[in-house]
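Quick heads-up: it's one chain on its own, the form predicted alone, in structure tokens.
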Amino acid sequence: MSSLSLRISSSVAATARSESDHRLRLLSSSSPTVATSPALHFCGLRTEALKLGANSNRWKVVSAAVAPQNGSASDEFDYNLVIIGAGVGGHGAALHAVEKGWKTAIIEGDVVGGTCVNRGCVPSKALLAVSGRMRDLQDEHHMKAFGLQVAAAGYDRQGVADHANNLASKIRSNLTNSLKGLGVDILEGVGTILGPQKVKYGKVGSSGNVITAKDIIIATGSVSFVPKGVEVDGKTVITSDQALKLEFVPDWIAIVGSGYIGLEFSDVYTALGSEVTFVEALDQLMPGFDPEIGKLARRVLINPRKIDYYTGVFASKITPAKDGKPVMIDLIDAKTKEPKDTLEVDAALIATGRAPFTKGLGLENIRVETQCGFVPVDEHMQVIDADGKLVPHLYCIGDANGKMMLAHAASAQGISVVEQISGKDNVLNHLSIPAACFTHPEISMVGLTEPQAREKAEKEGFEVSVAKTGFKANTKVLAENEGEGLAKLIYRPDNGEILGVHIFGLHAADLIHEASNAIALGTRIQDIKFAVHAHPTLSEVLDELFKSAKVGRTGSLGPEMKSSPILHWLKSTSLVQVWHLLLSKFST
């Protein structure tokens, strides 16, 4: 996972301010009602309402909840909700939970926060952000176009450690308290579904206790997926749990996978001095990003940089270094199997993704099969049984489903399967979910690709058009002086619709989002491109790529359009025949 999305909603605000206001009394017509701060609604504190006396004009403190707080279950059940799994998106479930009223416990057999915000995407955030100012630091060029004259830059390793654990230590603090300042029960223990809304927590192989909910959700996530013939040390071959402690920086260091989790450790590790390898399993760097994008991205990220790489090859054995000798790589053809060459180098990094966290939830005890560890589900994230059946009452997010692996895409859908188990038939658009890769400069993206675009359009019979805008010509990437970069809209041009967005450059992580909210809302282009942005911002640079679309060309038709006789007639036709044959038409 490459990102972290603490969900702090307008809705949980909005939800909170009601239903503060509706408790709040007025004790004299004349007194005023004071606001409450939505801040203190979402840490679950209370606040003070102010009133008027009746024969004074000072004013009086009266207290009054602001906040939801954990509600109670029916006789039928301990809880209305049981999370198993408190990383992000058991997190954003049950707080979405207790704003809708229900008595919600959530079991978390590690720490609170899971794998984000302890061992990924949070602690990664601290490494890059200093990677980002060693960078600045030592380019000498960079620095005089400033007017700045700095010496020789250098870093303390365990400082920039801490500075990574603090913070995930701080993230996770505040997780912790947000659960417990709603009333949430955080119960300790590994979570083993027995049946039907039944649930078992505490110590692997003890009696545990036993506990009935009217819903379930598993939020269980993932561990790091490490091949087959790789030997992992925990010191010279690493999975990112380990690099994230930054125990030591290696001179040399192979990093196999080149995707978010390759590609964000590579800025890492080359901005600290490393010479960095890649071993790439496909036949480019990487794989998963718009061609155009990562061709770009490469030329920025890949190439003026120590760094060179294999594509097309495995890893077929890794052996960590002892005794003196150096982590030895074994590289074999991808294709065909055969050696291709050996690797001495004097560290590992194992990037090779991810893989779902799904062992010992007793799934077997009601009749689900896992899919390459996947717990299956359907649109509403409602779990599938060996049969094919829903199996009532019980859902599965993030993670653990594989159907996106993003932190914040599980805490979305966490907050989906609320919605649903409350009635409101709820269907989270993956397309509209953005990703990021925190290199310098950033990467990011929504929806789909150019060639996927394309793929789509070829089955469902429309035109796909490509918009693209660079950062130079924006006013406040010169101030910064970070002119590379380029944003990419494809989208259909008979209708305006936005099939994706992709953006290499300064702030590419935060720029997406008005992207992806536009295709959230069901936005069209026509419409968004009337939007203000403040100047000199760089969100006009989404601006400028919005307004160079071109929307409702005649070429753009569909196919049955561009075959109609009314359309062949409109061509042949000029507007004086046309504004005669109504004249004619209405005279009669």
Given for the second form:
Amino acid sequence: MSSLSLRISSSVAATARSESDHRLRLLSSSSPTVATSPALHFCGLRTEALKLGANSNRWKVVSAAVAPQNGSASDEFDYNLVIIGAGVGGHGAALHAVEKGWKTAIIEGDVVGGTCVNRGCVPSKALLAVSGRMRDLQDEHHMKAFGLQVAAAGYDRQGVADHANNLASKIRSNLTNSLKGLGVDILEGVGTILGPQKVKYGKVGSSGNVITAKDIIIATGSVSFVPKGVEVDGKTVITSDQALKLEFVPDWIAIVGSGYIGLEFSDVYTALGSEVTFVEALDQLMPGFDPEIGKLARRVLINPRKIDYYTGVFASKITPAKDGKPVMIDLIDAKTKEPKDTLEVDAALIATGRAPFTKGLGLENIRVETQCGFVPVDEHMQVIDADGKLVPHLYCIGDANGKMMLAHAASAQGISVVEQISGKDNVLNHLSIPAACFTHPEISMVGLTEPQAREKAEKEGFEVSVAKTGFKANTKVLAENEGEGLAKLIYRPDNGEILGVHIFGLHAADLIHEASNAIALGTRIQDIKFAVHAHPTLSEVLDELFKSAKVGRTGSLGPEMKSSPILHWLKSTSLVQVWHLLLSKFST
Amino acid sequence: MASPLLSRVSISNATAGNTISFSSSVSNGLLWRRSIAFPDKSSRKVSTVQAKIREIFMPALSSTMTEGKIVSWIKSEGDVLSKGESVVVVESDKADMDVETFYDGILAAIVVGDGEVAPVGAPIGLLAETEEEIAEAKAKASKSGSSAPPPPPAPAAASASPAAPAVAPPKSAASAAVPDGPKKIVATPFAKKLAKQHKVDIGSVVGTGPFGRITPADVEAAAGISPSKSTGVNVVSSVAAAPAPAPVAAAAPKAAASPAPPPIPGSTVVPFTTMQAAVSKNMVESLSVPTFRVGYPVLTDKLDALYEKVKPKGVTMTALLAKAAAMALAQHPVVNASCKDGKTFTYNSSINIAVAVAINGGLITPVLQDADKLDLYLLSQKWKELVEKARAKQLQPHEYNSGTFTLSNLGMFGVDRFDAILPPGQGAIMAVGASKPTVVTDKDGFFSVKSKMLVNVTADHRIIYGADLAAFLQTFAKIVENPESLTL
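Can you return the structure of this protein in the form predicted in complex with the partner chain rather than the form predicted alone?
Up next: the whole complex, starting with the chain shown before.
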């Protein structure tokens, strides 16, 4: 028996109000697709949720058994799809386009992999992997609690830097090979849109080659944003691009911006022995995080570490170290603009966010005007021109459109666009896209924060409830001696819709997907709370979180509550039967 | 929550969005109710609290909670609190919870400090309504709380409070560290934290870091505590420095290792124990000090004779040598000094002789404190105790890291001379070889056989020069060669 693929699809539709409509159907038993491997199509249970939010949408992507090869374009165009920018977004779109059988090309003016792979998520994870271990080894109390004795931990800066660099090269070559393997044409040079369905690519200044494509996706990404007044010399005043190379570990570094980039670097630098000063323009550190999670994170990630901070201030001028002087940072009040202070530090990292990279794209050729540099798009990622009209056959995904500046969001948008082009109406639900900050411990989130949810509730007139679970009671957490953590669920008590989940704690970034998948699939709390989690695992934190939510108690869903234990029993017994059936098939 | 101690109770999410509450839709609110109570004076009969000083109580965070542990105080003494602000984090069995104040006021005193435990309802802090009441509250705190930390000087608290109300708590810390005075104070984040923790006025600390900034070490020095980093075992090597450690010398302070040659097949790799790692670290650190060595022959016939006499009384050779060294050091204080920063002499007020002892798998230096002042018998007694403690690994830090001069003796193995490495933080170390019968000629040309011992001192040439060391050795030799004074 070589391989068995088990596809579980849904057949049972039930609304939150009428769960008694649950039905079990065993649709088909076995239908061999490859001679030796029977594929079992087994229909399980799924609750068809009420579609309440306008943007709730389900993926219907079924992975194909055999990866298709790059298709051939029609005679009219050179390609079915041309993607400008081979970052994670472009890569995701290209792979999905090939799956559709389209002839696809990807234009890259720099290196394959884009920001994420070369100057972002990927190398930073390598540094954070090191910082996590350094933290563990340096925490004598923690080690003692395990009964471990560890000699003073030290590190070799170059070794750490090499690890980050090697990881980036490895992922870059994986990405390149996967594109080449599928037959995607990688065209080198800067891509410029000449007109509808027409792109030029080539070295800057050269005449370049012109190609035509039925559809074009802009996926040019972003670059580090450097505010004016800041002089980046790449040595003592740096952006994440240079910081990831870890060319030196300063004794004292100021990090301008306390978003997730700044936070992650503070984790790296403090683990390697630096002291850190945050400069944040807003009144609180970690803007953008759920306030409660932010508060706990401050207590764990900032207060006990060698970190101090200035909030409500702008760094109006940053001068690199020179002529025997340290790096000078002039701080002004964010509101009154009055000078507040001057910092003298050994280095400054500018982590004030990212700016879209759309220069040289030739947007003027198709009458598109950027908004603060971002390419305006509609909910289908289709580009909108200066007159507010949709530009046919032109899409923009990822950081360049600014909807959600995350690598996996770009990729999801790319796949959504390919679906849309292939004729399937597809709107990506951005509220189902998780985000994570890889500090130690990690922070992750999906959906709305509590204030956002309450604001929405006020407008739309529904009730919001919050459930929370600490990590302290989880067995695995206690075994790991990592008790600090909180999972928070924001939901509608009337119908059990998950509005947001926020996690701070060990492996939070890996835990969030149960929640994000639930949001993406429209699963309600009253259903997911019956899902079984292996014991003892960290995922039981979410299990407990869902179970602690009180759905229907304040609303009018009494009957549902009564019927659900029976349903639960029904489901489990039926499933057991199905499993037995399956097992008997396997064994024969 | 019918406890008479709790005058007001806040229940879960009813008041603020940031309260800790597990499942805010719980109607009975039994478990995760959060409360803090400052009793009104009217409702509290027992207390003799003056008009506007309120007690902050250990809240009951669950129906079963009997006592709570303070994780940390978010606010410090002297901070101005406004209603609804989080003040303290209390640990329950499931999570740490923020507890907020119900009243505006000034946190006058913390009665139960970070990490301490208090029963539910016990006062954990005092809240004053006005500045004038702070002193009163403090007095009360010092009376009531036995575990209360010593209150900081009142002016510090008072000066910090008036400006603070509108400022967020972390900022008040930052701005307190950077006063508007004419002198610009630059202190690193950790230095500021330490200053706050040890209640050191950062304005009075002299910065020795780059660009004159105040480093954590400066604050620690000002607070009179030993640097936290080097609390490891203070060890010296009395082993001959045979392999030239030149490549290590070139390494940057933080660099861990240059690539080592591949191990010979069949070899085993054994990681350092904590003590061995401390030795290794100290040895590498010692390379930053420019040292030199001066040797000196000492005749020991008379010392040996004295030793035979006092041996029955429990006197050891180590005690004799330590006493002799201490007496010589008393006359040459510079050899007992140390150079901490490359700019100054640090003259030590006492003469503490550290003596290197090999113990199973390691090396430690028990310290004979005030060796010049104690008599030989007391010193021997003390030494015996120290060695026993060292073997049992029960030496307290001050018993092994307070040395001002080190003695290392390998004479018992028949070693005639060797060269010691200077331990960090000290000015000199003496390596003592075996005393051996040697043919000597006196000034008249007569041969005789005398016991001769070679001593070799390694010293920090930044503060101790050749002539200093030579003079010291001459004194030492005189004392050893005429040892009567040792028994005085």
